[in-house]
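Here you get one chain, nothing else, as structure tokens; it is the form predicted alone.
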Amino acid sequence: MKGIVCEQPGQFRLVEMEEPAFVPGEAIIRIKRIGICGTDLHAYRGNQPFFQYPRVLGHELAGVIEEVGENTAGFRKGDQVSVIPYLHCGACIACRNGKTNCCTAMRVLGVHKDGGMRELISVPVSLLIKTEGLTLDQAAILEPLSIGAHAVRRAAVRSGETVLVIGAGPIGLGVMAFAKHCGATVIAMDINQERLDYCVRWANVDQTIHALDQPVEQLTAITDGHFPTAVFDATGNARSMTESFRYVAHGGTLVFVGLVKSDITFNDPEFHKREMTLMGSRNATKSDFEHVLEVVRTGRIDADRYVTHRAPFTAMIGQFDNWLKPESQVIKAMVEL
């Protein structure tokens, strides 16, 4: 079978893999759609944290069972599927108690083991998730649509509540999305005036606020003084995150959804003043792609314009190095099998 694999920094090479044999517990995935996100990017850059080459990367996917056994789940060959990427021990304290997403042994397809930018790839059948209803592109960003929702969810976001969300790559747009699904006000805030344009027009926000004009002071303007009481950094930048302290209401929450290989510092004093709750946002649950699957399959999300950039399998090594310019506007770039 082919696959490709990112063997150095700015290097992709498609390649003859062997197919993988049949383990029990596990079904065989004919891979269909590759989502590429900014795990994928970052890597081919050379500047993901905690990752190591040649790896195949690749973990928004979405297929069709080739070969499965007997399953409780009831699982047959041709069904569709998404795929959850976390490999999670099931032993752990976290896994115990039901935070199978931030596992102390968690490996991550395409990040810490080789993931589903080939042909076939062999996944536990606890990590599928039938996608009966949806497209192959719609099943294939449950993954990133996901990790919002899960951070939405981490913040317990109600209903009349004011959110800003820092960051309007695919991450931070889900972010938004879900907590609009949520009745919150959603104010998006980033340096690329289109990526705001398109928050506008995709996730439906209420405000936009661009990052380098001010933000202080369009965040007073906009809420009265009082500031959004539920604060998403969702950049992966030290800057932005350390930032992001200031603004967040008396009471109120900043999630970290975005990851950053750095130390970040805070003026305790304007932490402690306003009882600021902090957390991190890791991945999602299996609980979290089933609420998504059915808000994407109710049309409460609007997927399709979600992607909106793709290519064949064998023709995506050509188009790799364009999706990485700010001038493509890419979103979401989407791989077809």
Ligand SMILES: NC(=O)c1ccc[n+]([C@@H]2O[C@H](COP(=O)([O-])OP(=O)(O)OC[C@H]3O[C@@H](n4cnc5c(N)ncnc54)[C@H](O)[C@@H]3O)[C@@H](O)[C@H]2O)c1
Contents of the next structure:
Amino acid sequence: MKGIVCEQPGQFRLVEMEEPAFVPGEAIIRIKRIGICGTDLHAYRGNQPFFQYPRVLGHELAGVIEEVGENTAGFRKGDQVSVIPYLHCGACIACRNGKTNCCTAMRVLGVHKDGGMRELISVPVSLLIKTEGLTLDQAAILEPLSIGAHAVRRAAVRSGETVLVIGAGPIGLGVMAFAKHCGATVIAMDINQERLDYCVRWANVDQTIHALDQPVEQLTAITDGHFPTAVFDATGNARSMTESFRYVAHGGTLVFVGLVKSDITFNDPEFHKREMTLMGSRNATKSDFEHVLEVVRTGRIDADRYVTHRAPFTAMIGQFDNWLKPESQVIKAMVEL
Ligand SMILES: NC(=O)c1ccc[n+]([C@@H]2O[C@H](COP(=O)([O-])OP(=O)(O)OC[C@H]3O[C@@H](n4cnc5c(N)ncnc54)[C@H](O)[C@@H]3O)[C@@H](O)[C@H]2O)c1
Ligand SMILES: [Zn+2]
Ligand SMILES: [Zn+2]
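May I ask for the structure of the form predicted together with the named molecule now, the form predicted alone having been displayed?
Below is the entire complex, every chain and molecule, led by the chain shown above.
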């Protein structure tokens, strides 16, 4: 079978690989779609910390079951599925408490272990989601949308609440869409006007703020001085994360969806006077995937327009450099097999 290996930063190679052998408890999936995300782009660029090469990338996966043994979940050959790419241990304190998304021994397909840029992959049956009634594209974007859905669930967003989402990349867009789905009034903030415009068109956000244009004053005006009760930072930018403490209402919640490899400091009186709740949000659980599946199935989130670029499997290598360029305006690139 064919596979694409990222051999070192900047270098993909189409290779002939050995097909996976059937393992009890696992299923062999024929990959049909691979969504490309920031992690893949960083790995290709060589600026993903602690990343080991060679690596088969790809963790936003949809396909069809090629082979599966007896299983209680009722999976059969030919079923269309989405793969939850987070291999968790099932035994650590987080897993035992149902927080498999932050397992102490987390291994993500395509990051810590070879992922889905290949014709066939074997994955534990427990990590499959049946995606009957969804298109393959929709099935492949359950993963990035689940990151946003998980963050919104963490903050327990309620109808009527005013929410600010900073960072209008594919992750922030998912947060916006699910906050809107909860009935919140959503303000999007970014430094990229094209992306802010996209938030209005795609996630139907209520307001946008350019982060360099007096954000505190704009938030004061929009919220009558009350400020958003939930603020999500999905920028991956330390400065934005530091600033975001100032945008939270008294009694409100700040959720760090984006992450940085550095320290974030904050002023305690600003934090304390608000009795602020500060949360991290990492990955997603199976129930987040199932929730996203239902919302996408009923058409309440426009999964189709989330995919902005596409390429057939063997043409992907030639497209990748293009997708790295800001002027290509990629939100989600999709590889088809
Ligand atoms: N929680 C998780 O499990 C999880 C999963 C995947 C990705 N992430 C993280 O989420 C973050 C976002 O991912 P993405 O793929 O959407 O990234 P992205 O780079 O496509 O989007 C980030 C957006 O933030 C904007 N931005 C940057 N600096 C800003 C600033 N100072 N003020 C306002 N906006 C600013 C950028 O213009 C961009 O539109 C990254 O840090 C990524 O590592 C988290
Ligand atoms: Zn991803
Ligand atoms: Zn665990």
